[in-house]
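Here we start with a single chain on its own, the form predicted on its own, put down as structure tokens.
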Amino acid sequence: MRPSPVRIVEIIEETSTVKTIRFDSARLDPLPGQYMMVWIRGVDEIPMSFSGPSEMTVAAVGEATRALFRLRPGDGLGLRGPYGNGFSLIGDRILLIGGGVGAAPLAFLGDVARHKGIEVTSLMGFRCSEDIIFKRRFERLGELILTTDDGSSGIPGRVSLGLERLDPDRFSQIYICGPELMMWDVIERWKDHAGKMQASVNRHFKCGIGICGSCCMDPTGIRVCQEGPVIPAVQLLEGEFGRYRRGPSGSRGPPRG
């Protein structure tokens, strides 16, 4: 599929490293969760996660991020998309569990979730208070808890520390995006309801449509960019979920977050 164009019509600065942008294309109709390969014209084609219908949430971490960060509205980028599963909304009772720019994602599907009627719990964790993005946004969905690494909002440490707050029996479904080792912590300290947790996988894509394996994960086979990149997690329980994950080589790695 060849990159769809389209223009920028906004730029949010929600942090000093993280922006949002916003495009004109009304066709993609994406669900929470899914992405979008997105081409920076001269620089390079990467996956990026919905945090909206029509925008995207990026954090300046390499070369084709940093040059997303240049440009202005009127810009041109070129979408395809969107690609792979997104989230399912199961039950009235919802929790979103994120990390950094892993509360896009979830900021989207917190969204669609309150229009439907369903009551919505956000537990959310950033490095520091100036890291800390869709604040309002999450206030508005329902009860918010924040953790930050050092102390300077919210509840002090890591994201796990605000699961003693909280009854995962309570909620009918547990939706968790962020950095893969903050996942892992919250998913192993929860594994008797990983039954009930969707998980949004981070994975090295090159096609997005599933043929050269750049993505898939051991020892399932699992290809993130079709059959995740939301995966039940009690299919990453046994794997490399949260142990390795492989770069652009092929190579293993640490995972990372």
Ligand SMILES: Cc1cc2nc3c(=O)[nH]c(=O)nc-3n(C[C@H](O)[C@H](O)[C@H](O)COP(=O)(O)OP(=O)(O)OC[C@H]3O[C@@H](n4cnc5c(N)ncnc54)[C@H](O)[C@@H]3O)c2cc1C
Contents of the next structure:
Amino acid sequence: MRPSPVRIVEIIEETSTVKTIRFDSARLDPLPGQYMMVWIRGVDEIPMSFSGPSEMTVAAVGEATRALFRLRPGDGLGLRGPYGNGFSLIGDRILLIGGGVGAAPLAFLGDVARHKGIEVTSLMGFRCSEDIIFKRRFERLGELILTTDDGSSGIPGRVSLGLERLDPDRFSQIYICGPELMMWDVIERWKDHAGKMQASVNRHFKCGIGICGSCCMDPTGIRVCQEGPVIPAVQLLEGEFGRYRRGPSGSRGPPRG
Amino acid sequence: MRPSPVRIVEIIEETSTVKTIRFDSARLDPLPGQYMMVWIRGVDEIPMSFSGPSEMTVAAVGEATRALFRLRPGDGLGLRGPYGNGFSLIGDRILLIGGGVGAAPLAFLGDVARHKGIEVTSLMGFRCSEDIIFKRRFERLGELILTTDDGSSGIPGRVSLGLERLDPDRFSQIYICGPELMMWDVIERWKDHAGKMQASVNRHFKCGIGICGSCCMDPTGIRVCQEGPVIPAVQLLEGEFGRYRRGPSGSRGPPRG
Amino acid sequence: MATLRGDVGGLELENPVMLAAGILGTTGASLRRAALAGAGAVVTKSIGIEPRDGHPGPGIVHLGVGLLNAMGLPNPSYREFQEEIDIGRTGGSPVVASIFGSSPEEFVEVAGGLDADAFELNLSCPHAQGYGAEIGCHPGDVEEITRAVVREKSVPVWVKLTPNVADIVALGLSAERGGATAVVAINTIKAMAIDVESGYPILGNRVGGLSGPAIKPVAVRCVYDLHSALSIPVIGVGGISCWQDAVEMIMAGASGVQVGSALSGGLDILKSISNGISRYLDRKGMALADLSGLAGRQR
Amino acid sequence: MATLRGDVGGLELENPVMLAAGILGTTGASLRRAALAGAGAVVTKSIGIEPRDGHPGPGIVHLGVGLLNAMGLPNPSYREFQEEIDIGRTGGSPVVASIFGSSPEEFVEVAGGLDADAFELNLSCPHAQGYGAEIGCHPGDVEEITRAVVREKSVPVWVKLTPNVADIVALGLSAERGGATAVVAINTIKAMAIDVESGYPILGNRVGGLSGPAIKPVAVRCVYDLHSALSIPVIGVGGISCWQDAVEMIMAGASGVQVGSALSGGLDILKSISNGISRYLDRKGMALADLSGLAGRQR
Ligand SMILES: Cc1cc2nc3c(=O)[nH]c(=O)nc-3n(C[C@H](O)[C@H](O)[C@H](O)COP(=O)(O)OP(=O)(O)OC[C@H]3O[C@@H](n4cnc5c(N)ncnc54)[C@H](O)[C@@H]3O)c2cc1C
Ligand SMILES: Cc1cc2nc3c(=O)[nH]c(=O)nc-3n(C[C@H](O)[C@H](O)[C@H](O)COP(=O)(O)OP(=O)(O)OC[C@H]3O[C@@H](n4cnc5c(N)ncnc54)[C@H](O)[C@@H]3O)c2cc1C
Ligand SMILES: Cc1cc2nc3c(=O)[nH]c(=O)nc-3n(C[C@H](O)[C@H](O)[C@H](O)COP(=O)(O)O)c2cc1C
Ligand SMILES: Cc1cc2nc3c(=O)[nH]c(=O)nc-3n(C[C@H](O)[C@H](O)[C@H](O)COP(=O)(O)O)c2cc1C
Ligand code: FES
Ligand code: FES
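Swap state to the form predicted in complex with this ligand from the form predicted on its own:
Okay, now the whole complex, with that chain kicking things off.
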């Protein structure tokens, strides 16, 4: 389980700050919601969800993601994974709720669900119309409700505004991925339905194999890298989720987004 | 592949210097001719052929074998193996030629052969009648010709004298185990039939896993512990067999027996 | 079932199987979880003076024979860590604070700033400049730092030793002279892995420390040698992944054991190891104390 | 296929994959067999002044992660060994005589009594009192012994180093100052295994040396550190079991590699490793020299 070497075969510029990187390894066979540890040689290793069987969709936010952005087709990466628990598909009418690059694993989930004949509805929020990714992909899956913070496309405002257009009882299961405060907001508003919600949680991962403790969440000490990143929303109601998160040193800081 | 712990369940005094030690592990599943490395805790580790699926037949000759003799039922041993190439059963009429405690793996081979309906003839040589082992066992297998050096039982003289009573053409395969000079003598006399003779060769084993080199034989460097101990006689005609053997330091010395 | 209760390095433990330093020891909740999962004691991530983010990734590589890591001692500093220890203690097992520093003064500052059931001095981390094994390979420094912390605290002080020396016993004797309650052996062995496709060292820090099954025979040897020479107890750590490994370590001379890398298989391993030891003792009709150091007596 | 021919430690080799010392190196026929099986050079069992039977058994234990051995330097003495070297040479690859002694004088006597293509000084065996690592962990002794043998012989002199020290580079620098043509790293790591059923240490000698996959990450690290600091070539040994391992060792800085424990799987491994290296070089369009030390250059 050293990082397996892969080569980048294609890079798709989704927006000015988001790229989809497709690589040549077909043997990973990930479930939607699982992630990989991506080694950018000589730089760093970071967790990335699969946005397809052999691709990731990356937002440039710091050193490692910017280094990923500098790579070209033909360049190499090291990948470990797939790791963690993916989304589990339940029932025949599902709702995907995403924010920003959190749309990535949901698009992959939607593809798989659609292929199984499951009815897919998507609610996706972005900051502005330039930030929208996978619009066509979600539209192909079924109904898509878009929100933008600045109102440049779709419903103006936060993702949570979109919730008002939807009846939670219609869905057999609800899948969420996005900035933590957005996920927290959605879960809080639809708390009565938390039993059928699954969220992909983002924490600081160092090892990815459940040993270092950097991703552990209060109050149970759950290892997000192993027992997550997809976690039933009922387990997120009490504790640190939405309140704080630990950084690389283990210090507590504000949750993101 | 650490030594597996076994317990001695029964000890049979075959003669004053030979005991059969039966132990409680049924999982070894050895082929006749294979051997085990027997760890007498706190003393030494030595190679021993299987004289049955979970037994060995030991002649007391030095420190380790004498320590084995002091053990009682209930005592423990560590066993590695089965190791090496066993005898391969060929044809339906076989001859077993043994000397002294070399009778042990041949008795095991005879049992297996008989069970398969193969016709078994045995020629066994001992120093004197007190040294004879497995008489009843060989008799049950088929014809038994006995020789003793002192003439106290059977044909008086060396094993090779017994060869004169037998027609090598009668046998599909011939198996030999005993003191090296005896085996050498048999192979030399029946050199024309070497193509159907298999001998169990004794060398100084230290590792049993083909790595240390202490059991290597000239001229090919064959590792007796791995590619033997059963070796086709044709491979023994040229080289050190019957001429010299190396001791624990690797120095050459006279062959034994 | 045979009781495993007893004194290990000055702490009365329900069982001698502990969580090793740096393994799931970053948060109080995680420490508590390990205690609830059956750890007789839990050791925290090593804590220092200032917050550290640790080395860039990869911080860990899973090799077939074990783990290679160079986390780089990430920690939020002792100033932010007392709360985690307090939460950890609610698991019902003693919490041992692993601490590091670059001088006796730093060790004393960190120890002085924390309230824990015992302290484990990390004089053995092989991949952080100016800390750990860089200091811990000098017997004089080991003695001085041990003495300084022992003077400061009234709880047991354990000293965790590095195997990356010619003579670990000399380090153990220094810890003993410094007043340590026990020594802990071993920390990881200096090692490296290179990506065959690209030639890059895999760890962000290039070099790191090897743990897991690969180092168990080395740890057993160190514990055996330390137990033969020291009069204070030895706590064994390195490659323990099943109860047989723990029994082997105890036979070598350990009074208690710590489990690290094997936790990557899940926390159940803790209970499964202590249950295994109990059943073994039952089968043999032995007490834990009979087992400890047995290898030195079998001749 | 890419050629693997080149100079390794002063010997012109067909390929850089050698048989390690003490592995199937007791007899000339066995050395020849290894050469014919594809070894670029073969190193003999370590040879000393007097015949030694070695330690009582078990001399070797196969652990899951590698081998533990304490053979105890069995050898027939140099007086009986020239014939084996001569037979070994008929395999067509250079024969390197591994030698040991307890003093510069003994080393010189053994080296002086043997004619071989190169000498490898065993200053690193961890389980023979008065020999090997007991001397080889002192930089001064390493330098003195190396110098003495270099003065005596006109063929390349390699020095095999022990990893059982805080600083293997200091030993390497001593060998270099003493005039060594190359250093060989590493010998086995001090280790032990105990029988869980009985409490007996398994090895007849109680303690021994660990080899095989378990030690590869340690060997890679040693080779990397030595290559960074020395100007003489480094020969890598420790846990190489496939061509990828060999490539990793070469990337760390080795000019050639030796294979030991992996031979328990059969002699074919030698050719399979060198073929693998060739095919790798072909795929990458590289020469062997480009590979050596690549890890130090990738940043
Ligand atoms: C399970 C999992 C799946 C993920 N999937 C994706 C994905 O599909 N696409 C994607 O673009 N990103 C994903 N991330 C987030 C990604 O790992 C981080 O963005 C990345 O580690 C940042 O590294 P950096 O060196 O570029 O930024 P840094 O230099 O580490 O940080 C730059 C900024 O980003 C913030 N940051 C750092 N780490 C994270 C984080 N984990 N989440 C959010 N912000 C962070 C920092 O606080 C800082 O503000 C995922 C994270 C996890 C845990
Ligand atoms: C593959 C194999 C199978 C064997 N099967 C059996 C068996 O079924 N029953 C059995 O009794 N023995 C068997 N042996 C021989 C047995 O291993 C030795 O007798 C034993 O190692 C001697 O150990 P010791 O410490 O008692 O004697 P040592 O103290 O080592 O030697 C005492 C005397 O025995 C001689 N001796 C030492 N080793 C051997 C040896 N390998 N062969 C013959 N003489 C030796 C010594 O030269 C010395 O004269 C087998 C050996 C091999 C290699
Ligand atoms: C990821 C990781 C982090 C570690 N962090 C620390 C640490 O902070 N302090 C410390 O003393 N030891 C640390 N260690 C060493 C372990 O406590 C233990 O000594 C070593 O891993 C050997 O035990 P094991 O084989 O059971 O893992 C760490 C080990 C690993 C694998
Ligand atoms: C059974 C055995 C015997 C050895 N004998 C010697 C020896 O005589 N001299 C020596 O320098 N090294 C000796 N070694 C060490 C090896 O040459 C090598 O350095 C070590 O085993 C690491 O390589 P490996 O992992 O490929 O086995 C021996 C190793 C083994 C396993
Ligand atoms: S990232 Fe290390 S335990 Fe989760
Ligand atoms: S006994 Fe070691 S190679 Fe045969």
